Each structure stands twice: as C-alpha cells, then as structure tokens.
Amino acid sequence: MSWDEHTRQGTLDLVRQVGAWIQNERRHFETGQVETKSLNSLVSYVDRHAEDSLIQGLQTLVPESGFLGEEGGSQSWVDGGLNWIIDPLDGTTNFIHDLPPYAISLALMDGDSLRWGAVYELGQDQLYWAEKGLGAFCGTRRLTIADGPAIDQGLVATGFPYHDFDSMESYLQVLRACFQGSRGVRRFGSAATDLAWVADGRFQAFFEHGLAPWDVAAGILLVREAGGHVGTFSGPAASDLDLVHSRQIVAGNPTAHATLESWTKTSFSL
C-alpha cells in the first residue's frame, strides 16, 4: 500500500466532507426517519449514506483494502491485509435527539495491527487522528497523556448497558469503585468520543462492556499513540485484532489505567 502524506490528507479530507454532510442533515432531521435494528439500537438514512460515502472514498484512496462497517455497507474483510473499520455515526441516539457528542470513527488495520485511525467529534468540530509510531493529534495539536494524573484526580467515562445486562452486578461494582475513587463518572453516549477525550486528557480513564469493533478501533490507537494504555477487563489482549473484537475495554493514562484495570479485574472475576 502507498500510505503517504497525500493518502493521509485525502482520508482526513474525506472524513471532514462526510462530517459536514451529517451536520447539514441534522438541521432538518426528523425523528420519524429512524429504524430500530435491535433493542435500543437505532439507525437512520444518515448512518447508511455516511457509511456508503466513506467506503466509496476509501476505495479510491486505498483500492486494495477491505471493510467492516456497522451498517453492513460492505463486509469484504481481507484476511491478513488492509481493512477499514467504520462507524459512520457513533452516537446515533444522541444525533437523533440533537444531543452531542456524536462522531465518525474510522480505523485502518494492517493484518492484526492498528495502523491509522480518526474520530471526528461533530458537536465541537474536533478531528482527532493517530498513526502508529507517529503520534496522536487533534488537528495539528499533538496529544500526550503519558504523565496524566491519577484516577482520583480526574474523571472516568463509561457507557451504560442498554441491551446486554448479563454482567450488570459486576459492572455496578466497578461503577461503585469509580464513584468512590475518582472525581466523577460521565456517560456521553459515544464510545469513540470517550476514547478520543481520554487521549486528549479530558478523561483520565474509560471502561465499557458490550462494544463492537467499530466503536473502539480508532479510539484504541488514539489513546495508545497519546501515551496511554488500553486493554480488556482482565488485562492486555494478544493482538489489536483480539482487542477490537473483545467487546470490552479499559483505557486511560498509564497511572489511571492501572487503577481502573485493577477494579475491573476484581469485579469481573467474582
């Protein structure tokens, strides 16, 4: 693959273009234009059209790549090759109710490793991106959380279960530890944004259960390239591919991540 400055900039331009279209549609969006995929899982024509636009643009930029998109626009995964993981609108419920944040999340995997990712949070018009070995950025501003504060000096982000309630008691135990051991817990309804804000130092840590690959792929790379740590409730994953498919995540600056991971390990091992 020819991944160079031209391709990187072309991908960022594509994300911005699709984001502008989403924001334009929000101005005259009607809640009657919504479908229910499963319990509390909503989708609209905006999600589907945005995913199609991203795939069409990426096929031109990186013709040899495969795709895994939330809305099923293309499921042409290339084993061992280059694959895009796409959430065209993370936080659809927020979007429907005109409540930010909501975001585009886009990640490129090279084999079983994350290579590039972007989260475009549309409410504040902030485009986060990261490249393996190059760093994490918000626009042109470099992100760094390697020396971030301990969890008791900051905020923890999470997402409340809305369809998978099998681990509710364990989840509530982690929440209790967060209530007692941090400055507060926040739930914004967009995992991709939560991870971007961890990478930006707004949150010190984040955890959630029941996530899909498109919710977390880009955010994982953002946190890692900003100097943070990311893993499962029980510790590190064997590979990035395993991590994005694990359906659970613990992320944070190094100090806060270690504390939150100890809480998830204890609660989910009982």
Second form
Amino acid sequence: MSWDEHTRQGTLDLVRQVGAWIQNERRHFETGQVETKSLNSLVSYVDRHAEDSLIQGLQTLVPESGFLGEEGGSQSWVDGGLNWIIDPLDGTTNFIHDLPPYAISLALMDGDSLRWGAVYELGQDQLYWAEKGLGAFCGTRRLTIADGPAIDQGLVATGFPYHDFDSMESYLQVLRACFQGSRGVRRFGSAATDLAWVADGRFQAFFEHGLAPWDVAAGILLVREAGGHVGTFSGPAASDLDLVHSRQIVAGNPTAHATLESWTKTSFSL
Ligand code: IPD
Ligand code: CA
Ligand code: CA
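The form predicted in complex with ligand IPD, contrasted with the form predicted alone above:
After this comes the whole thing, all chains and molecules, with the earlier chain placed first.
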C-alpha cells in the first residue's frame, strides 16, 4: 500500500501543476475549440489534456492504482484495490464562458471507501483536500462544520437539470421547499466546488440529481471530514462506492443536511 505523506505531497503538487496549466490555457482560450459530447455537455482539449497529465503523474506516484476519469483517458478499475476518480475540469461550461468557479476534482478510493480527495478551485486559487480520519483542509486551514447553522439560517447550493429532465417535478418541489425554508439558493456550475464550499461553511447544504462519480467523490470526503453528513435522497448509502454511483446527493452540516434530506425524501418519494 503506497499511500503516505510523500505520495500525498506529490499528489497535491501534481494537482497544483495541472491547475496552473489550465489557468494558463484560459488566457488564450477560444470558443471555436469547444466540442459537444451530448446535449449541453461540452468539452475541449483542456479537459482531455488535464486528465492525461493527472493520470500520467498518478501512475508514477501510485503505480498499482486504477482510474475512472470523466474523459475516459484510462478506464482500468482495480476491483477492491486503489482507484482514482478524476474530473479534470469540473465546471467546463463556466471555463468556456470565462466564469468562476471551475475546479479539478480528484479522489482516491481504497476498496469501497473514499480514502483521500482534493478539489482545486481555480477561480479563487483554493486547494481543498481531505483524508479519511485526518480531517478536511483548505491549504493548511482545518475545516469544521459540525456545529453549522440550521438551513433557515443558511444557503443551499444545487445544480439545475440541463440534459435529463425526467425528475423535473420532484426537483422543483425540493427547490420550492428550499426557497421557502432557507436564506436562498445558489447555482454556481461546479458540483465539486459546491461540495468544497459546503465543507468550508459557505453553503450550509447542497443537493443535485444526475451527477457522476467524478463530480462528487472528492467533495463527499471533504464534507464528511469537515464534520458534515452526505447521503442519497433517501438516506445513507451502503458504501462510499454506492454513494458515488447513486446519481443523487444531499450534503450539509448535520442539522441542515437532516432538513434537506427530509425534503428530498418527501419530494422524490423514495
Ligand atoms: C458539471 C458540473 C455542474 C453540474 C453538472 C456536471 P462538468 O460537471 O459539476 O455543476 O450541474 O451536472 O456535469 O461537466 O462541468 O465536469
Ligand atoms: Ca463534472
Ligand atoms: Ca468535467
């Protein structure tokens, strides 16, 4: 098992390096360089090259690990072993429109459990990371939301549906409860950043439907290690692996999470 202080530092350095490269590309990025993967799902050479660089660096740092990356650079999941879940650029639409936030999201799973994760938000140059049992941090600052405020004293973050409109009515019901029961709702366009900002106490809760493992894996560990709770719309998942694949997420400080989960449970009648 080759995950220690040395590999952790190496991984943080790699994330910083790839982040600097992305920011440099942003300076001369042109909209003609954008491709459409599916309805409203955009990609460019920046996403693909960033994923390749991350995979290359991680293969050197932790040679026995497998990968699940959004851009499919290497799909080599090692059952029961160490695996990286990578979103090389979360918030691609923001990046293309030159809007913050957008982030690198990188998580390490050990078997069915999340072990380590980082979200590098490039707009504010903030590197969030967490390790199971060690805590959650922004740089060297420890994050704690265990005593965070109730949802009626807080902000809720979410992502609006843009390609899968099947659960629209249930989603709008939860939104209505959020409008009436919180200080307000925000949609920033990067789920990984939304979760990092829950862990940092900027948002008190977050929910979204239809997310992929790479959108949420690192952020789940950040929220949990900061003292918050994360689960599906109907409650806790059986394992972290189930949770990252569930395509539903509710996160928050313990009090706000409980309230938001009661709203998703009722509205999605799960
Ligand atoms: C997207 C962002 C967005 C969320 C979408 C994701 P991408 O990721 O996280 O906030 O609402 O569902 O797909 O495509 O920018 O990596
Ligand atoms: Ca994403
Ligand atoms: Ca992405």
